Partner chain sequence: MLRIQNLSKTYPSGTQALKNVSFDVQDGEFMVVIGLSGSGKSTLLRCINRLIDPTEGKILWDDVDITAAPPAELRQIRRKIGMVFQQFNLVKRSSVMTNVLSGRLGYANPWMSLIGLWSADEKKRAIDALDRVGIADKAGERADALSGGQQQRVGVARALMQEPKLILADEPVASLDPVLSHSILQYLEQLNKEGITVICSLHFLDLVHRYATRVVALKDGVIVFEGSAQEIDRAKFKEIYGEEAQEVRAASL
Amino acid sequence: MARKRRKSAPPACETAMTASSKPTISALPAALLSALLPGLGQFSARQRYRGVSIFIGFLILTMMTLWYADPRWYFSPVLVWLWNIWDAARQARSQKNGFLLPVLVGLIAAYGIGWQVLQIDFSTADMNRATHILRPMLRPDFIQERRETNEMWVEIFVPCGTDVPTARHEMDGKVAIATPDCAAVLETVIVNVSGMWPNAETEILWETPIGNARMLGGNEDAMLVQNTDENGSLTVLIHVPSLALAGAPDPTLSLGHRVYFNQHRPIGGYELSFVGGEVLKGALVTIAMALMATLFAIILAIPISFLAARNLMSGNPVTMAVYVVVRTLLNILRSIEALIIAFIFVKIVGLGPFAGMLALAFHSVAALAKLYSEVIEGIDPGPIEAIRATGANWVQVVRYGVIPQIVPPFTAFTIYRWDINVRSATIVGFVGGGGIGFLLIELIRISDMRGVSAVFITIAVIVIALDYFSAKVRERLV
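Structure for the listed sequence, which is one chain, in the form predicted alone:
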């Protein structure tokens, strides 16, 4: 008679795994717990990560909809809450479930509220205004026809004071006279000029004592142009511009301002325009700012990076404390954008490229030191351990075990940072940091869109050229 074989009991480890994988709560209590607090039912069913994720997501979605306070979006947290109850019951039955529905609802609510917060309305676009802006940009102001210039000016004192000289100026057979000899802001002055080229367009501008030119057209943002008669004479009524005294140390002090009459006529050939020349000078200043900022940053970032490398500073509690302090300071400095730092340096050293260079250098020190330290932390530890085994000190370890490994990546990161600084140099110019960015904001202010187009093209050429150059150099260093 055959002996019946006894079934062997499963191993203890398998039994424990099976028991641990079963939910410790039934479907109804899990659903009730998630109804009270989203994610609690999943947490009780040993789906702790899932439960915490559901709770945080539901909390963020609820706070977002309550903050915006638009009843049309209140359905989103309610829908997620109902899904959470259903999901808790499924998890209690060991049934798998995805996150597609709550993620989709959350994204719809987030993008919908974002659309309303940003007040996106494409119907507000004015095609006439866009055409007025974009059409001049198709003709960037780089070059112009060579031309001969005929210029005349007369000095007017603003405001009136004692012993004001007569507003009359003679030069090369040309005469300019202003009546009265002085005036206050917004008062009218009659200016007559004779001896200019006959029947020619004449640009009329106002120049302040510090050399700032003010246009006299509509709203002081357009050029005032009139034609001379057959005798080369022109009479014009001018309102003293409201910005004539802008920046004056004492508005009550009577100072001489000039009214200029400029005529131009072509003489053949082409030459760099005034704006084109300023764009090229601004581009050179921008590149120099980035280059000098990167140089100063390298000088400071290299020694700091060794103090911020964990593998070099973890030898004893003192060096470890130095590492923590340096790394914390680098993280704080990197979080402050160069544009914000430029505001501070403009206040300290004044307007100009020096302030912009200091801002870029300040930010680049933290950025480069962080990159350099990560390179040092990723080097091969073998040479370092071998040199330490010989009894070498910290300086010798760095000299013979670290530096030979870091020169190529340091060079690549430095070139990459210079590339970034060239782009940032354009932005810091917006707040008075000099360079092509300062010129760009001035051209935008006076609505010279041809000049703006020239700046855009120049910036694009510089960035593309530097991208190509830096990429080629980094390829050779790898």
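I've shown you the form predicted alone. Could you give me the structure of the form predicted together with its partner chain?
Chain only, nothing else included.
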């Protein structure tokens, strides 16, 4: 049947078809060959490309399974191997296309093994932990109530030594007394304070001589809070914290520790919190970093872009060689992320926004020079010819024929680059490049999730605003 159809085809076509489709091997040996080495049967049946593909595919699947997967995945290469034997026999009889089964098996194996390699385990997603981290993020640390503080302290010596002074402190009509005057770690001390604001929450806190604060509530992991009575007095029994002497150079030396009593009350209105201020400063540094980096990049990219423009450089072999070298360098530079360049600049100039700016500028030069050179390559020679024909001199031709053509796209690309640089500047901060990214990584390190949330919001606002602004401006330019 097939033979008859082939005969009716035009002669030129027939030679081509017989050359490629005439089986040189019968079904059984082809199947045996493929059983021995996957793809070999197909290869012998003049299906070279198919044979090699099957061989490589089988090899990759087998290696992947053996190296990464547990034994239940061993069925996949076996299945493909069996299919390959059947396919070899089929190819020896007549050519058929179709890779459905092995591709399907390969995909299932790849996803299955990938699942296993990634250690995907949704049971580790602990809701309690998530809420613990996410809840503070609902209250970003930007602003706080303006409040005044009423502070008092009394000094207690730990451990007891000779000539311990009386644990009594008077200040602004307030009196704080501790009994006894000295104590060892974990011993009980009664502290009394009077003359504070009446009926007000009072935080009670321990401070070691080297300035470390220790909490006194719960298992020394919560703030001890008590209310004063209507006369502004408060008496409370505390234990000298177990870590009171941690970090002390000589634990046997009797030194004065302080118990602090702090009261706060709002005085109306709100103010920028400390973290909020740092976030705004960081945002400013980041934007400035991006601006400066873009500026330096423009200055370097403009001259370089002329060297990378094919239409200007293809005149003679020397300039063509320069073009090829510049283009290659730009492509290599462009392929290195600003983040990686930042690592190197942090090593060279030290931590801080300067390193980040240099990294961004470095990367941007390559990116901008390529975009600029493409603009130059796309210049329409027509207007230049027309301006020359009016009797204009060389400078006038550039001013009226070239610049109007390149300035709008240059500006559009530059704004786009600045936009990208602001985003990159936050990332570059992670590795010590300064700005808001640096602040973010610090806040994550100390688990200040309210601060982290403030940073997230600030970054989002900047990026959205920039996106909108840069899209609008580019729309008008192009």
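Numbering follows the first chain given and starts at 1. Remember, predicted model here, so these are calculated numbers, not experimental data. The term rigid core refers to the maximal set of C-alpha atoms that superpose within 1.5 Å between the two forms.
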Subject >> Did residue 156 shift 2 Å or more between these two forms, C-alpha, core superposed >> reply: yes
Original post:
So, does residue 453 move by 2 Å or more at the CA between these two forms, with the core held fixed?
Top reply: no
**OP:** Once the core is aligned, please say if the CA of residue 444 is shifted by at least 2 angstroms between these two forms.
**Re:** no
**OP:** Enter the rigid core superposed C-alpha shift of residue 106 between these two forms, rounded to one decimal in Å.
**Re:** 4.7
